[in-house]
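For reference, the chain that follows is the form predicted alone, supplied as structure tokens.
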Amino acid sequence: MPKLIVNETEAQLTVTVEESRIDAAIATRFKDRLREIVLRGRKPVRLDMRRVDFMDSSGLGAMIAVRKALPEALPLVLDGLTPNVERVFRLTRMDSVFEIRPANTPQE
């Protein structure tokens, strides 16, 4: 089971991904677990991805599936993307679908 730490406030869900890789080996379980968390919460989601060093196309597909499962009005912010992971989103133009905050961006 992918390691995800959930911190819920009245305003948002913060989910910290405690995995270094989101790839074919865990993508389906990651997607199912994350989708279950965000749909139950029904509020804006901030996904803390600072520990994720690698993501392949399976991981990207999982992220897209979770984004599609959320109502459009609810934001899914990807926070703390490492350069390798940010590159995956940029090269596939998914940076226009997700709100992305790179690892060097200060938190609000």
Given for the second form:
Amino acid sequence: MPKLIVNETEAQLTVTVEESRIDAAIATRFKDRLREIVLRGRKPVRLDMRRVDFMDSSGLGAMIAVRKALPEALPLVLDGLTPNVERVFRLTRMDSVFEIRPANTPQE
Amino acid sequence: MSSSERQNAGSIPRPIARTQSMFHRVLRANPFEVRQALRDLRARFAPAVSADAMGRLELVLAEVMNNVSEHAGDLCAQKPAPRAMHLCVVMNDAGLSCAITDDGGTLPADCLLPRNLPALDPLDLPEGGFGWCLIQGLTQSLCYYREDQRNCLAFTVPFNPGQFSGPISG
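Requested next: the structure of the form predicted together with its partner chain (the form predicted alone having been shown above).
Shown next: the complete complex, the earlier chain at its head.
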């Protein structure tokens, strides 16, 4: 089972991804697990991606499926993207669909 | 004749060939062996190439090998798994030259045709169809041929991507 740590506050759901790779070996289970978490929460979601140092297009597909499962009004922020992960979003133009904060962006 | 005499034989001394890192692996076509091969590949090349080139190499190979895993056996269901693929990566002056061969069904011709990213419909986002766009966008000299029962795909991941750093043209 993919390691996802959930931290829920009044205002939002923070999900920390404790996997170093979101690849074809894990993408389907990752998608199912994360979708279950965000649908149960019904709150804005912040996904902490700091630990993920590799993602392929099956991982990207999982992210898109989760975004589609959330009502459009609920934000899904991808926080702490490492360069390898940010590259996949940029090359596929999916950086225009998600709210993305690369790892070097200072926290507010 | 000693081995050093043999190397130095001939009237013109040969320049010493530069040795470069290479990686070769025979693996079964499934996502878990692909993951392990990529981890080992990273351990081999990461000390010698930039983090950016390493990331592009790993992404391209993941896409290619995932495709092989996904489609291995599609066309020859009567010939059971396991299907194997061979991965070979050699470092040269301009980049990392890669060859992947497998014994799966023939690659559909349209995989190699220039292609656009899937349409970005905000109301119905595409969840797939990115793999070959990434492969085409991140490689140079991409070529494919079929030899007997094997697929052979070869390409180079350049050290300096130049025009490849932005979004893949659509």
